[in-house]
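Here you get one chain, nothing else, as structure tokens; it is the form predicted alone.
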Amino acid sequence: MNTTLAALQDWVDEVAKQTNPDRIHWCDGSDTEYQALIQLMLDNGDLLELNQETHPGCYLHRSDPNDVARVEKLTFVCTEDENVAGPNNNWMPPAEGHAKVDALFDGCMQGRTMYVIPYCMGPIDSPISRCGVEISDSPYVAANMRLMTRMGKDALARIEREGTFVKAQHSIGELDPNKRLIMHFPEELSIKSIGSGYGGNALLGKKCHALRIGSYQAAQEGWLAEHMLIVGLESPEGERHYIAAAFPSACGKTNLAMLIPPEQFPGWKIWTVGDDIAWMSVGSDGRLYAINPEAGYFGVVPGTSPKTNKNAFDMIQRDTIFTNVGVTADNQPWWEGHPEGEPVTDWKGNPYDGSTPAAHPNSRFTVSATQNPCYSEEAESAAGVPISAIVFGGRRRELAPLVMEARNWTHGVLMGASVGSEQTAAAEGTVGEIRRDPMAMKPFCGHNFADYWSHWLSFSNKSSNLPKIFHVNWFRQDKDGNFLWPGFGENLRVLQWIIGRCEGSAAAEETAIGNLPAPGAINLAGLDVADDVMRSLTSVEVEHWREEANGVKRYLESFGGRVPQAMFDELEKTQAALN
């Protein structure tokens, strides 16, 4: 017996009877285990060795080129009634989605190794963690796993003393998507996925237990795990401030949790707790408190360069597992948007001829976060760290202006559930068409929208300490279509207002739609935008709220019956006070 809680060896017996391995190995977490995982994968083709001399302890792993990224198509929520799950989710039965993909796991892993890997999503003595075990045929997993959570022994004796534990059931199966499955049984707990290996869909520590089983989880237990970055902001005078920022897609998150301050904002110091993920719980203080559940970055490549990201360049030089990528004619890795070298094979190993990227566009690196050079050792602090701002974004051309803040936490909700992007590719839909993505959690909350806003409208009654909310949109344009906002380094600027507002020292305005900068409250020194522009960033379109409005009640709507009344009053508030 490899653990002393009957209740998880009795699941690894069970699983182990049905995959049909030929052995199992109880995963430890050690540097042993993790470069015995390396070799194997490097003996039988998994993963490519890199340049060593320019890429110490980096490797190259290539997926099957139908196995590249999440399949929310094949993503399930399963409940025991359809209304919990709710319409932002894929929904199943529990009975018959475990019919479904036991099926496809029956003799499975025969002539493979199965990994059992405790994990713990949190530092290992927070009490905001949660553990789960993963069971998987992949070395690619558990070694990813080990850079992505606390995994191992320590994972092990926690799960061990709680008695309680997620049950995240993984294998490669046949890489067939059409044996693909991705589902989630909240009610239990439970995760089973089969047919990928890829990030998203395999390492089930990631979106599928730290988000959508996480989503529920903290529903019924009074937190919140939210799609949000963890940045902390320290003054030249050393005081600093914790922000938890939740956008879409293509909105700049991993740009903004690894900000370089501007060379006129001499002495201000950035430090990362978490790039993708942040779960919240209320303090004694009555502060809302995060911790980064995840121990590493699994980022998307290219793009990445010193000029956009010169944190996230510099750590993935070393002790990385790159998924996807091009390489080099001297073995280095490559990717667009790569400051040199030039490729010579792409991501599937065909040799390069420039007629399609070298690297996926949604080729990943795997690294732990203890490397990016602006890492906080807050990261590893069991009572997490206080947040004096929530901050929700996306991108708009001309409607959101570049900052607001929520006049209350109710209102704050509704921004954050009304958060949309327009479309800015026809492939993916009409061109300026507006997405709708509350709270950056359209494709990872676990269940029903209406009943997730009731939870977060819930902290009103728990605290009357918690943090301001804000919304910022980077993306405002001119009607040529440049942008109004440089962007990158200089949001510090807009964050230094956001402080000033949780201090109570930065100006603004009462406005129909929140509280927007004063004029002169943003620090432009040594900026070059024009007044004009910043009244333009600063400004509100009356008629094009107004539709907002509209588009706003039609969504809320949409999710029936379930939806807070509070919503629709804070609504009708801002639609009158645009009237």
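Now that we've seen the form predicted alone, could you pull up the form predicted in complex with ligand SAT?
A single chain, with no partners or molecules, comes next.
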């Protein structure tokens, strides 16, 4: 017996019987264990040692070239009623889902070690946290889960105390895309994923548990599981605000969460609570409180430099697992946008010839959050942090202004539901195509978006002290494809306006689509953005927005009768104002 919890022991025995591993290892989360996992992977070739003088504790993992991103078409939500999963998910009846994936799990761990990985999503002592156990035959997964979650004996102790946990079963299988499935059974609080070793498909605490299972569970229990960073801002006067912001994968969440204030903002301080996921619930004072369920970052590497994100760049100089980057002649990690050195080997391990990128566009770093120079101690707070503003955003070269504020909570929910964004390399698909990505949850909402929106709307009955809701777009371009807004640290200027709106001090103009910054309301001191550029960043192109509103209406209608009427009513207000 490795645990006092019979339900856990029985499940582990059952999976072992099904998958037939040579050995079973229960992870305790210790340093010694982590080092042993690293050594094992160095010995078997899963990891390559990087230059230990320049990058102590850093290693490189090369994925199978067909396994470098999430695969949405192989990701399923299996619920008894198809309408519970909704048109936003691939669906299968649970019995069929189990049968299909179980056939692949049969005997798949022969010759391998099965790792039993107890994890806690969120601070160990937080009532908002939830636990799970991942079973995996990948030491890479075990090591990454150690960096990304509170993993090991403390999590196991909480699981034994509570008696409940999400069952997260994973195997790399044969890494064959034809034998790859990522299955979610929200009604059973379980996940079965096989055939991929890549991040979101394999580190099951992250997107599978914290978002897909989490969003389903949150709707039942009255909280929110969101694809949001959490960042704390302190003004020179000592006022502290926390902002939760949702952007699709690879749209700069990590950079915003670790933002470095521009030099014109002396005395401003920024802290990261989380860079990808927020779990939020209403506190006794009616405010929304957020925890980061994760304990590490699985961030996009290319473009990370002292210029774009010095905190991130510094953070990944030691004790980091790199996945799919290039290497230099003296064995340092290298990627597009790296300030120095040159690659000799690309992410596949081939000699670099400059014809294709050295680092895969979705190459990643895995690193403990505690290495972040601006890590917030509040990230360990059991109560979470009070959220002043919720920000939604997408990557849109046209239309969406730099920033706008929702009229009220319901309008904010509509704003979130209407998010559109250009596809990035974080998932398989055509990069650059615009698709609707409500609340940046399109790939991650574990149930019907219509029910998810109803749940969001219901919060206005729970409290009158909710955060204000905003929409931002850092990615507007001119007709030659140049970005109109400098982004990165300069985004603080926009966040300052947002905070000003929360405090009632920043000026806005009411428009048909929401409240936009009044001329001069955003601090542009020392910034080289021409007046006419700023005007186009903060104005409403009525004709274009009419089309957009029609598009949003068609999109909402595609979810059928389950969509709350309040969403259509709110949209009609916008449409009336546009006419």
